[in-house]
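Let's start with one chain on its own, the form predicted alone, as structure tokens.
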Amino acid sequence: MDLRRFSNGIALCGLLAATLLLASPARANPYEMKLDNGLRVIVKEDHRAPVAMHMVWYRVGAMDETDGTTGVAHLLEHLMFKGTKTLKAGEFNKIVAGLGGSDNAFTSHDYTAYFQRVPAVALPRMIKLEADRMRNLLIDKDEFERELKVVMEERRLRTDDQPQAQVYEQLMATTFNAHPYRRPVIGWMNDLENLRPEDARAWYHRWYAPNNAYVVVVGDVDHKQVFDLVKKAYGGMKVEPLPVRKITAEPPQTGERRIVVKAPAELPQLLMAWKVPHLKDVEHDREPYALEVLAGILDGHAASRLPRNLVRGSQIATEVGANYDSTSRGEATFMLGGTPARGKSVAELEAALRAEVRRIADEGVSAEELERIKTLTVASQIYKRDSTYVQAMEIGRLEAAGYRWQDEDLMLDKVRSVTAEEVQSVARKYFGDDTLNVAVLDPQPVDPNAKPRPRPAGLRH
């Protein structure tokens, strides 16, 4: 089971795949620059393709947002192509096309980000083109109303017909009482048929601005052109104020949560999260190093303990997974989860999982076993360096998360260090009760006649 694939927004990798992929003996490169305006540039020269991967990362998310518009940081990734005051509703697709490219922008809780893969040749274009929305954008109200009705159609589409989708929404409804984290990245469904064009237009305004946003570009360039391009087209920009950033903390958890949700599906589901720390401290921090690894022996491949012991071994299961992302800008958890194989229930499902984190907090793990997730996860990133995209997405996650992208040498040398006795404590510590919360899915009979929803038009990713 693949529990990123309930994460808002793009999937992401965790500190391993971010930190692994980035080493490089090559240290000066990336190259980066700051503008006088608070834009800063990264700029990673890979010259094996005659491709370039351009991306604008701006520093707001779904977790900026305040009851009552939720979903606005979503639906404005979505109106970033509809027109600005040079360019008309859909142009901006059409030249990336044009040019033998593709484009697409993703919105999670902590960022929101719009990405051009382009022949190294239009790369000026699309620093232009960026630049341009990043100041001309033009909010239509009837652009606007089509475009939200594609995003509410794009939330039934995706989560209220998602039975997994819905247990997860809930699940993190349930986990997180005050921090933003409660809140879909889509948005309610309520806030969203109550939107109007100028919760856009205020969104932008107070967010899009060159001192809250970077600019990464990793392929078959020039780092010097570059800086150039991007100071042409940027520099004229003048420093916005931005809104102080008030993030209610989660108060401590105190007990057990556990919730059912009921959806028409096949088989039940079930997700458990515990609140734990992420990474504040890059150098002094161990604990979100060692979870790292703990998900990785759990979950991090094919022959880990989870797919080996649940799904192979007793087929409790029939898909089982563990995910911590210790990189983001707000709370962590680490999650378990899977579906019960026929005739086992989702009690004993629960057991199962909780028991193979016992089982590491009581015993341990072996020398052989740290060192083979650590191995097989170098591996595994050495292959993705083969991806532009992949490479630009490491960096401006880092950025975005509140590290810097120099930081990746030291956190690989972490990683590495992870001991076996750091990876028992951290099952000892923190799997308890209290900090426990659990979702299950209670399947409901499926209607044999009901036909899927047609994908909307306009939906991007």
The other form holds:
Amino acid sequence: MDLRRFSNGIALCGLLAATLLLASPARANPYEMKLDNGLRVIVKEDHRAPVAMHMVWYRVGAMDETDGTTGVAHLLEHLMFKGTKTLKAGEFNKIVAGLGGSDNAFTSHDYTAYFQRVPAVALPRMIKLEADRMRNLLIDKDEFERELKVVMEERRLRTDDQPQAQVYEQLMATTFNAHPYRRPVIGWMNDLENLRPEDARAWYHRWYAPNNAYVVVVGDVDHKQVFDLVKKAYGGMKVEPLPVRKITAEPPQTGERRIVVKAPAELPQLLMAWKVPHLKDVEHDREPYALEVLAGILDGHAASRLPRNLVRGSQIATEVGANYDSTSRGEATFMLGGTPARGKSVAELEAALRAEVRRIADEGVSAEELERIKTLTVASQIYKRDSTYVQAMEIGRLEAAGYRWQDEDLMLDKVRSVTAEEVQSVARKYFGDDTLNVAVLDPQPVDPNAKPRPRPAGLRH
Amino acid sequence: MNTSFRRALSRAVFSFAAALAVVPAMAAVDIQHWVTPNGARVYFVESHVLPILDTQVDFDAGAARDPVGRKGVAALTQGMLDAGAGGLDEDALAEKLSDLGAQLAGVVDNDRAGVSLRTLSNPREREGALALLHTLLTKPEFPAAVLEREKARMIAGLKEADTKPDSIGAKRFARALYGDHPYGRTATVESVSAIVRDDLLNHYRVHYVAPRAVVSIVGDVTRTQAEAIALQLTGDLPAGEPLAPLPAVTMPQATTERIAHPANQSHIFVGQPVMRRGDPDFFPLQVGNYILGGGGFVSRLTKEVREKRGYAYSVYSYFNPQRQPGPFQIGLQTQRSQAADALKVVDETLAGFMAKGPTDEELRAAKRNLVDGYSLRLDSNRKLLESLAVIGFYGLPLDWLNKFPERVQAVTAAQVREAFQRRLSADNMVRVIVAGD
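For comparison with the form predicted alone, would you give the structure of this protein in the form predicted together with its partner chain?
Let us now look at the entire complex, which starts with that chain.
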């Protein structure tokens, strides 16, 4: 768990970054078009600077993987830079850089997405490049081998040598016995060792198709021109049959689960997860919005309850956080966590965090607290407009999780309509013992001369 | 949601350097500059497109100004500006800030310490938020009880960092580069334990003064309003006393430090002190560095270490120009058993680049990226504010941004090679390897 990220009001960013009603007179913007082959294009014109943010999102992520080949979604994302029938390995990056741009990509449980930030005049070239690698990717064996090594280094860097990341990985594996969020996005090391080029090829052919993707453009562009460019680049592609998605639902949890992670570190750490609903019906659901507001009141801003009461007040913790994201494809968790202050135990911190939720369950929240969340909601809508990246991410994330970008305004209104009673009600309902999962980092002395723990040998050949 | 990024963008510092790139495609950035009656320097870019105001106030109050043996004073002073001010306690200040929908962020590095504020530009929010910023800057109270708590939190963080190979390496690297120079000393459990409230009061009194304040303003206010804002924020700051310049940096002797650690990966640092802000070699060195290891996926280091050999997820190089010569640094992390091989590739790549310089094609590609990508690096108020703050603090010329493209264009391959050969030397190259076999 990256506590800084954890406590920076992530809870708010899922919903609270919708288009601002009062400052956006042209309600036609963004614009949307759908090709006959199912590819959708969403264009948001933003003419403040001569730049364009171009993204292609695929509705496939680590949650669509199966055991034995975890990590293949993310590895394929790396391989998408390794050449097509007409492009050599690395040439994609080179072209983008040569046009003054920068590019990258990211994989989550829910989606895989690729983006380029370029001068607006370079957008036509970007659209062609992305269309090319949607159909014409080549996976060379040598390139595959080398890139797999890079991904293993990435796993060592981000997870294996990061005790806090291990706690998160193992908590997810504990919270979900059956649902695919139990598997890490980057994949288990042993699965990486066993991945073969044909696994990546199969993944690509199974999921990379116009009817499983959408294009998002934000910037100094004319939407009609973008539509034309997209039509030209993707129009000839055929609809592909997509596999039926068999996402295992998590069976009800009927008792609390606790795990301990031992790793070289100085400070213990606590991370707790409860299973809670995510947003399914934007119009009629109420609880996910109430949970968003609850997360905001606990840890959404400088004056929120957890830092105020536990870091500054009782000083039981040096860091605390709450996290809930209502907008996901899969099942949702509400997390609370932190680092106990010196002389305080993990058990004391756990009790204190749970007492904060219980206090809301018993006493509710104040009108001022509720109003503050609404104020921050409106402000964050405006601040968002300073970044084309953030605006494109909002559109992309909503679409990836199965909502429509048009839902943004409604979601914002819904968050603003949450009452104190609704916040109190979800605090009462969802934070019991039986659906609780607890992971604790038990810090071990750093022995400078110890070697990393041996792992089971892979089947690599 | 756990998002796993493909590659870390090459490092904040390059994008920071690149944030000063300019392309003619975009209208010139009009930086307005003036000095308040009590000596604060103000830099302003007017932009009414969004109803947002961004303001930053920096002082010559960074970590290099920490008293000897009390490393951590600058960070604590800056960090506690909002821990109680103008008769309001930290909770009341936090509530006011949140009720206005405003965002506050701190800035502390070797040279600078300051605060940035983002607010809506409507009069109610703007005036409320600026009044709050004024209170933090001019009436901080540094309550003793909060100091004890913040010291404890800092010490906990330091102890944790001392178990992590990247933090251990970064500290040892700074020490090996700069020795006893202020840039070489980092906070320790001992230095923070020794800090008392008077240290903060003294640091604040000596360094948070008008003649060394730099106010950067970007956004939805007029010049007249910006002048009033600058006066409001700095008018109550004292004149202070002149400050001695930082000591000169002594070049280190080449050395290789190996630090045992049980991590899976070795963390490798290679570099030496090189460049100040305003350095005449800035352009050849920065353009050259883009080619060597600053240009992300297309750099030579990425090609050799990552693409050809799969040794690392992230490998980079950067220059970090500061008041005194800041570091040139190459960094990477690799499976510990192949640390020696990876380091050899890094050494050969650097040596090859220094001996022969860039190819014509590499130079052309670098210029295209740095020049044509200008608009991307200044396309938001936030990015403009960062650039403005650097220009203001280091006294760079006001046309720095607008002249950037032609200066990049003018760089030749021979200049890059010559500048690298003259400014970098194997005799001064420091290596730190944490957790190598």
